[in-house]
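Just the one chain here, laid out as structure tokens, in the form predicted alone.
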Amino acid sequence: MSVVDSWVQRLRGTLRPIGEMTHWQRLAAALDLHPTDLVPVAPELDYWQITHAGYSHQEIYNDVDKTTDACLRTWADLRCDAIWMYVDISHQIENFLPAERRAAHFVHRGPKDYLLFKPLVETLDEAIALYESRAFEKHLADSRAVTHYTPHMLQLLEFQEKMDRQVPVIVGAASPINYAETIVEVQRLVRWTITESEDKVRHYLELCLAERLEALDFYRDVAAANGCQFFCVFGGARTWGPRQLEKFGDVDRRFVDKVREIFPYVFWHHCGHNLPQALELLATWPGIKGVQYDQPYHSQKLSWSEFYEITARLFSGRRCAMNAPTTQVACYGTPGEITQMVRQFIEATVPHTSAVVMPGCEIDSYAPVENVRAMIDAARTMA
């Protein structure tokens, strides 16, 4: 029996409802901004669920049988309202190298670290060499993308499905600053657009644009058509300024118009230091219903509270918020203190539009289960 087919027969007819909505129509009433019955709670799972099911990240690394066992194994421990994919990001730029090169650039550490990387490449030039010679269609058909992550993808697919979409799967990609930044480091893609012609590297951006928009294709057909609804864009940039979102933050804009027409519930993971300027242009870019938003930026002296209601402000009418609590919170900090931050959230944010509990990046594979736990029950005991 498949693994799959094996916690569809453990957990069908067996789950106690949570309210009087499912996770599916839940978390698809918050980014539409009508009212739920709970407030959702989804947090970027990711690399914890796998130490959760009780796997080191090295004994799924090459399982996806494990991999997909762990997010389903979460999932009926924790009943959160979304299922995220498990992402490592080898599975976005391995296909960049030919296979002799990888095992220099993906580095593993214990058994409960992220998978470190190291940049592709140090220059401009070789970075647009990069795309140009299409290395990422060269190599596609051996890397992890097609041998691991698509066919975790699927099998989390089809438990939503014939689970009968109690609970969405929740499918994402790294919009094209992103992957710019990510093949050469965040901090070189900033010198560059201060020291080299924007010319240059405005051609950078188009090309990574370019295949990123090849690999919405992808989504489309095998995502989209196998029952996905919810995507997240895994957005770069968030550390430019406004002098760089204002030269070149349309490029990110032009992936979000290609994922809108596949994609009916679109939201946006913002992580890092958040620029005002940033969330005022998240609050305007067709196409997405929410935004997963974190920090202020340094220079904002903001209290949480304060911020919450500033960027509930911006967002009303216009934008589902999802936040609290902190990645940091969520993994040296009480639960509750967790509950304290969750509850703040809520009560800023839900006068002025939908609110979703998910903080602003992936929970650390460190955190321990009461504080997740602590997340989740802050959440459902709050209207």
The other form holds:
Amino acid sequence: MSVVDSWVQRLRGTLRPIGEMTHWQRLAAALDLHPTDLVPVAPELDYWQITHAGYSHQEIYNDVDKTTDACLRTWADLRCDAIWMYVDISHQIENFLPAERRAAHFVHRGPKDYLLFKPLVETLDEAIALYESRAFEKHLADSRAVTHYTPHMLQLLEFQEKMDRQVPVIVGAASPINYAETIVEVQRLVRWTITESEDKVRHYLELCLAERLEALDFYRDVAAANGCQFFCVFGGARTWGPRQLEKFGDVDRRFVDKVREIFPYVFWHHCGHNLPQALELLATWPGIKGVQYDQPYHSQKLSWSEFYEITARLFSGRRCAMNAPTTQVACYGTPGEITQMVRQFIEATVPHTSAVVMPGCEIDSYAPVENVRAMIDAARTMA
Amino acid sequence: MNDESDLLATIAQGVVHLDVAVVRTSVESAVREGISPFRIVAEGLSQGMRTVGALFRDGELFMPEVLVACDTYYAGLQLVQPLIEKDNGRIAKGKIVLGTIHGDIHTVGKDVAIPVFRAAGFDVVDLGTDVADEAFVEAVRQHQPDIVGLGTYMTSTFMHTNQTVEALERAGLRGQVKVICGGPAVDVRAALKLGADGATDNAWEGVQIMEAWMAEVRE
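If the structure you just shared is the form predicted alone, then what does the corresponding form predicted together with the partner chain look like?
What follows is the whole complex; the chain from before opens it.
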């Protein structure tokens, strides 16, 4: 029996209801800015769930069934309002590399450590050449995007459909600017936005955008066609200032223009120190229903409650606010601290807009399960 | 203002305005005018970095500008560094060996921290990125620093802080250094639990922490 059928057989008809809505209805309603029975809770458990299910990251690296098993086992245990796919950086950039160069670019430090990586090229000319040669296409066939990511995604979507859409699977893809940063390492692109000619930087970003728009055809034909409706855009430009956003930010917006034609529930992942201007932009770009935001920018001297409230007011009537606790507190804090942060977030947010309990970035493999349970319990026990 | 002050102010403004050409030309002029290399750094380049820090704190400059300001600072520093190394009169506030924890190749934090620390008067030994625990131990033996700086961009590498600290303990070196963690993923309470003495995600705050430590040592 397949891993999906095994879990469907175990769970179908046996799950106790949580609240009055299904998980799918709850998350969809929040993203539509409609009332929900409970505040949805959907932490990004993509690689935390691997170790929670008892696997090491090395063990699942080439094993699609174990990867999917980890996600479904974790969902059955915690009953969050969404299932996040497992994703790692090799899914994103391995297809830019010939097979013989891949081992040098990806590093498994330890059984609980997320996959580490090295930049593919170091200069803007090299980055442009990489895209102009369509390296991503040449090396795609045997890359993990094809051998691991796609079959894993399809298994989770099969589970979603066979469970009658009780719980949505969240599929995600990186934005063009996120790619532009990852290919060369973020610190290089950030510098080039100032030190290189605007035309040359834009040319690079346009190449990244073209590749991403082509990739969306895959998401339309494979993900959406198999039932995916909830789509996370992993945004870039997280260390940019207002000048960079003004000059080049439209590249990510144009990507969203196509995403929204494919998926009804699109939200934006914006981790790091969030520049106020970036949050304002995300509040206006058409097609984004929610923003998974993170910490206030360095210069904003705000308490968490103040930041939650400012963001909720900014999003009022326009966006669902997705946050709490911080990924740091989720990993290093106590269950009591996590409960308090989640409650502060909900109390500050729901008077203004809908809320989803979802830390600004992925839950680290080292986060204790008690902390993840505290986050879920806090959301479930607040009306 | 006299000519020397004008020249030093021009250097500082060059750093703030991210103008490498102005900084290089002005530093060269300052050297020719006989201004001491230490003044060129302290009142020119480092003054520029302090202004950049204040503008960053006030939300007028952002990370991209800060990174390029650091490069601009370095462009000037390269010209006077050989002269400074001959200048026996300079007393550093303290010495720090700093690197990014094993497995982490991001330099965005370190690229800011090192010039800010140098501009504040610390000697900095840069161990680079993806630094093994044993390399930190060896560097402490070799350079005898007051402080070890562990940079990390990611939570998963930050979680290995304790392994680096334990390596220093096993080598019998932990007692002679303070350990500070830096980077966007660090959390002060977690850093203390993991065996460090402090942590920050802001290089200028890092200077304040380290200055306080050095004041304790001197007392």
